[in-house]
Each structure stands twice: as structure tokens, then as C-alpha cells.
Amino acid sequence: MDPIVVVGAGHAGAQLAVSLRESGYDGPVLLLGGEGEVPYQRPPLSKAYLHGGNASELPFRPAEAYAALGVDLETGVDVTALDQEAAAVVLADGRRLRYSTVVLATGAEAAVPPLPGTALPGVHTLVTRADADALSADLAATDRLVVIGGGVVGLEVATTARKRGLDVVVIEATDRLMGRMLGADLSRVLLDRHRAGGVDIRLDLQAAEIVAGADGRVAGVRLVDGVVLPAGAVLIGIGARPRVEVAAAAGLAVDGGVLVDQEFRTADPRVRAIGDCAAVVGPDGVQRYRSVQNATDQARRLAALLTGALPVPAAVPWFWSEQAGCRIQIAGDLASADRYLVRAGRRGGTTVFGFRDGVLVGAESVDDAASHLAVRTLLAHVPPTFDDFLDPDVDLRDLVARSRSATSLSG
């Protein structure tokens, strides 16, 4: 019997391998990872791990646990091609491994702008543990970091670098931080928090060149206005690109990710894709969520689909980040909202609720975990309307109870 082959041992791939067993699949499972180590957590890389964390705390589980589950884990192997006719993956070492189903969980890689100097020693991106180790070593050898990009990774690293005592400048090309994820109100809150924490944030500015010193290492970042910001290390954090090369070379449809239906099938039903590399085509268009939660949820749903286990309902998408001493949480599809309402949390913090056609579709919070959790529950049941929020004293717990009751009655 040919195995289910999972290409990629990040959050999505590792979870799928485990979930297949938890769903009762007893056939062979082969998990292939390009890095030479057991699957590990990535959120700590820009935070606790970069601040001196222990590498032994990163793996999801030890290598022996995969063996105990009957999952054949191979690390340090790269898949270079799919032979769909033969139903086989082709490895960089020349091996061809047949599959019954192959699941692409190849993740994403850091985007790099077309600037001179991005290949200089001391210039970093951050996706893998090896990236974090290299960045950490350079942070230890300098007192100045320049971050290009005011997104999640850049701001988390800026926070960590400040904790390590560095002077940090963040250059953001737009007029606000985390502009692709946060609305203007909370982005402004975040800006104030970072500046209060000593991070020099410069908005509406672009880098023109990363310049080298006499030793050939990075020495600074030249801006489009000619100003040179001195730097002993530079982090590029302008986003990520899904890793779709293998799928594209096989002729599978790719558009901002490997295009799959809501059961994660490509045009070839034996080839599926999940996680950061996948773009799901649904009734509301193409959706691609880059988050640990999304990768994990998709893996669990796919395992249920492949094994015929009880269906796992689609989860409410959510995301979190810790930076500048605050916790940012996002739930639902706030980007589709056409009306917003800002409320202070009962225990502090702030949440922006988003509504489309008068119905709650998402929310973003800073230091308001209670509201965030309530919104996730509301979105998973019967979401309330904008009018339900007009009373400033309305208790979200009451709305949650009513939403659950409405779901029960409709079921």
C-alpha cells in the first residue's frame, strides 16, 4: 500500500500526520521535512527563543513520538517534483517515492525586496530556527538594528531587540503599522506602544539600498531621501510568499498559493494542499490565511476528510501577536466589514468590532482577551447584529448565551 506522503513538516504537515492517526488511519504515512530537525514551533522564534530561549523547547514532540505513532519522518530532504502520472514525489537525492495521496504543506518563505545589498552578511529574514540563530548571533554583536517593514515579524523582532538592549529603527513604507491586518485605530495604539518602548518608528519611508562597511558586512540602510541609518544588523520583514514551485512545475493552478477547493483538492484529486502554501477557493472568493491556527485547523479537517472521520467544522480564523508589551488578537474576516464599532473591554484594552450588512464578521483587539474569545464564540454560532451592540452596557456574555441558544434552536 502506497503511503500518504506529506511534503513539509511545519505546523500544517506535522499536525496532519498526527491527526491522520488520531482519526483512525492505519495505513502508512510519510512526513518529509526540508530542514534537518524534527518539526518545531515557529511563533517563539521572533520572541522568547530570540531572547535566549532553549531550542529543546521548540519541537512539538520528540522524534520517537512519530515512530510510536507509526509516522515515518524523514528530515533534511527536499521534494523537487511531482510525477502525477506515476503518483510519485521526486526527491533532490534522486529517489522517487510513490504515494496514494500527496499533501503539499510547503509553507511560505520570506519576501525579499529588490534592493541592492540584501545578500550582505548581517542582513536577515526570519522563518526558520536557523534564521533565528543567525539573527540572534548578529544581535549579540551589535547595538543597532534596522527593521525594514512594519509587519508582524518585524515588530516582534523589534520588541525583542529592545529587550536585548539594542537601538532599533523600523522603516515602514505605508502610513501605519500592520496595515494589512489592523485597522487605523488599533494600528495607532500599536504605534504609540512601540514608540513608548523606545523603538524608532518611521512611517511613509522606503529603503533605497542596504550599504556595506569596509569589512563587507552591513553598515546601514540608505533611505530614498538619502539619509543613511547606521546598522550592525538588518531584518527584512515585508511579508511572505507561499512556496508553490513544486505545484506550479507540475502544472497545478497557482494564484497567491496552490489553488484548492474547500476539501483542499487540486485539479488532481490525489494532490492536496494545506497551510500557508494553499489558497482555498470558496463561495466568497479565494482565501489564504497565514497563521498557525489556520494551518492546524486545515490539517485536522483534511485528516477527517481523508479518513472519513466525523467532519471537523470550519473554524473561525484567528491570529495573535505579542509585541510592545501588548497582546494583539484578530478573529473572523474583518477585511470584509463595511461598518465598525470601537469598545473598551470590561477588563481593559480595546476591541474594534466589524460588521458586514449589519452582521458581526470579525474583530481586532489589543489587550482585550475576553472580548476576543467572545467574538470567536459568536462567529461560530449565530453572530449578533450591529444593533445588538448599540447599548454601550451590553454584556458580551449575554450575547454569547443568546447566540448559542439560537444555534441550538436552529439545529
Given for the second form:
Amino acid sequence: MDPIVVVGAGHAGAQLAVSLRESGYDGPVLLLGGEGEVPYQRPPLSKAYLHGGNASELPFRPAEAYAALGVDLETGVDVTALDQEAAAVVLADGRRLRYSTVVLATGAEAAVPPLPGTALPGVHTLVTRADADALSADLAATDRLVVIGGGVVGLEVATTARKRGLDVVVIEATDRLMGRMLGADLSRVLLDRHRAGGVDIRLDLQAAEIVAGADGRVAGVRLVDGVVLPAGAVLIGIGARPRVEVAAAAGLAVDGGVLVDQEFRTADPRVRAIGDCAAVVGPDGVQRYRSVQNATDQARRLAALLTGALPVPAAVPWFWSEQAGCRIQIAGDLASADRYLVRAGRRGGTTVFGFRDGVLVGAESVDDAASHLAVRTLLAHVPPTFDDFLDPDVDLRDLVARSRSATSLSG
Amino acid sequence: MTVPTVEFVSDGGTVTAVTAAPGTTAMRAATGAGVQGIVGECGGQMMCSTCHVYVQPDRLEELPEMEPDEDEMLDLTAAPRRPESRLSCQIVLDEQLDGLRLTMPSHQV
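May I ask for the structure of the form predicted together with its partner chain now, the form predicted alone having been displayed?
Next comes the full complex, and the chain you just saw is listed first.
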């Protein structure tokens, strides 16, 4: 029997291998990782791990656990092509491995702007543990970091670098931080918190060039206005690109990710894709969420689909970030809201609730984990309406209890 | 030095004993050993409440008092909260906690 071959051992791939077993699949599973390491968690790379965390804390589970599960884990393996006719993956070392189903879980890579100097020593992006180690070494050797891009990775690294005692400047091309994810209100809260924490944030400003010093290493970032910000290290954090090369070379449809249906199938039903590299075509258009939650949720659902186990309902999308001493959490689809309501949390913090046609569709929070969790539960059951929130004293826990009982009555 | 062992009891009553290096959280001990019933989606950052457990009541007092954040999040776990509810990512195992028994709820998400 040919194995289910999982290409990519990040959050999606590693979860899929484990979930296949948990769903009762007893055939062979081959998990191929491009990096030479046991699958590990990525969120700490810009936070605790970069601050001097312990590498042994990163793996999801020890290497032996995969053997115990009957999962054949091979790391340091690059898949270079798919041979759909032969149902085989082609590896960089020339091997061809047959599959019954192949799942592309190749993730995303950091986007790099078309600027001179991005290849200089001391210029970093951050996706892998090796990236974090290289960045960490350079942070130890300088006292000035410039971050290009005011998004999640850049701001988390800026926070960590401040904690490590560096002077940090963040340059952001738009007029606010985390603009693709956060609304204007919380974006402003975040800006204030970063500035209060000593991070120098410059909005509406673009880099023109990364400049080298006499030693050939990065020495600074020249801005479009001609000013040069000195830097011993530069982090580029302007977003990510799904890794779709293998799918595209095989002639599979690619558009901002490997296009798959709601059961994660490409046009070839034996080739599926999940996680950051996948773009799911559904009734509301193409959806691509880049988050740990999305990767693990898709992995669990695909495992159930491949094994005929009970269907796993799609989870409410959620995302978190920790930066500038605050906890940012986003749930649901706030971008589709047509009306908003801002509410203080019970213990400080703020949540912005979004409604479409009068019904709750999502929320974003700063330092209000309880409201965030409540919203996730509410969205998974019977979401409340805008009117339910009109009483300023309404307790979200009561709404949650009501929503849950409404679901069980109807279900 | 004793290596702490923690017992995870499934909702159906199956007991899995896991040994963990001192300083490891119960959540990581469970996920590292592949114990089903602990999800730990956020990796232990107190963001998701999917590592909810019921601590054996007679040893509840041996655990450090919970932070207000944990207390609030326990009001919103997928399975009902009980007086002995904790988030297992906030239980740091040490020799003193050797033999601790944690029962997992029927569901986490």
C-alpha cells in the first residue's frame, strides 16, 4: 500500500500526520520536512525563543513520538516535483516516492521588497528556526535594529529587540500598524503602546535602499526622503508568499495559493493542499487565512475526510499576537462587518465587535482574552445580534450560555 | 531527583501516565506524549483554553493560585467549568507534583 505523503512538516503537516492516526487511519504515513528538524512551533520564534528561549521547548512532540504513532518522519528533504501520472513525489536527491494521496503543506515564505541591499549580511526575514537563530546572533552583535514593515512579525520582533536592549525603528509604508488585520481603533492603541515602550515607529514612510558599510555588512536603511537610519541589523517583515512552486510546476491551478475545493482537493483528487500554501475556493470566494489555527483546523478536517471519520466542523478563524506588552486577539471575519461596537473588557482591555446585517460576525481585542473567547464560542453557536449588546451591562458569559442552549435546543 | 509523573485520565476513564522533565507544563507533557484530549492550540500562551483539565480535588491546593486571566478564561471553556478546573498550560510540573492526576473534559473546542 502506498503511503499518504505529507509534503511539509510545519503546523499543518505535522498536525495532519497525527490527526490521521487519531482518526483511525492505519496505513502508512510519510511526513517530509524541508528543514532538518523535528516539527516545531513557529509563534515563539519572534517572541520567547528570540529572547533567548530554549530550543528544546519548540518541538510539538519528541522525534520518538512520530515513530510511536507509526509516522515515518524524514527531515531535511526537498520535494522538487510531482509526477501525477506515476503518483509519485520527486525528491532533490533523485528518489521517487509513490503515494496514495499527497498533501501539500508547504507553508509560506517571507516576501522581500524589490530594494537594493536585501541580500546584504545582517538583513533578515523570519519564518524558520534557522532564521530566528541568525537574527538572534545579529541582535547580540549590534545595538540598532531597523524593521521594515509594521505587521505582526516586524512588531513582535521589535518588541523582543527592545527587551534585549536595542534601539529599534519600525518603518511602515501605510498610515497605521497591522493595517491588513486590525481596525483603526486598535491599530492606534497598538501604536501608542509601542511608542510608550520605546520603539520608534515611523508611519507613511518607505525604504529606498538598504546600505552597506565598509565591512560589506548592512549599515543602515536609506528612506525615500534621503534620510539614512543607521542599523546593525535589519528585519524585513512585509508579509508572506505561499510556497506553490511544486504545484505550479505540476500544472495545478495557483492563485494566491494552491487552489483547492472545500475538501482541500486540487483538480487531481489525489493531490490536496492545506495550511498557508492553500487557497480554498468556497461559495464566498477564495479564502486564505494565514494562522496556526487555520493550519491545524484544516489538517484535522482533511484527516477526517481521508479516513471517513466523523466530519470535523470548520473552526471559527482566530489569530493572536503578543507585542508591546499587549495581547491582540482576532476572531471571526471582522472585515465583513457593516457596524461596530467598542466595549471595555471586565478587567481592562478593549474589544471591537463587528456586526453584519445586525448579527455578530467577528471581534478584535487588546488585552481582553475573555471577550475574545466568548466571541469564538458565540460564533460557533448562535451568534447574538447588535441589539443583544445594547445593554451596557450585558455579561458576555450570559450571552454564551444562551447561545449554547439555543444550539442544543435546535440541534 | 524524582522525575515527575502526571496521570491523564480521559473522559472515558483511560489513564495515561506521562513523565516530564521538571519545569515542563502539564499541557506540554500531554501534547508531547500524544495524549488525546489536550489540544493546546496556542502552544501555552493562555490564548485558547483548549488545554482545560480537572485537577484531582485533594491536590488542588498544591498548585499555585491562578492568575486572573486564567480565571476568566475558565469561565469560557468548551466543557463545563468545575471548582477543580485549571488550564494545564499553567501547571508547571515539579517533584512535589509527582503523581498528580488530571482528568480531561469530554471536549476542548
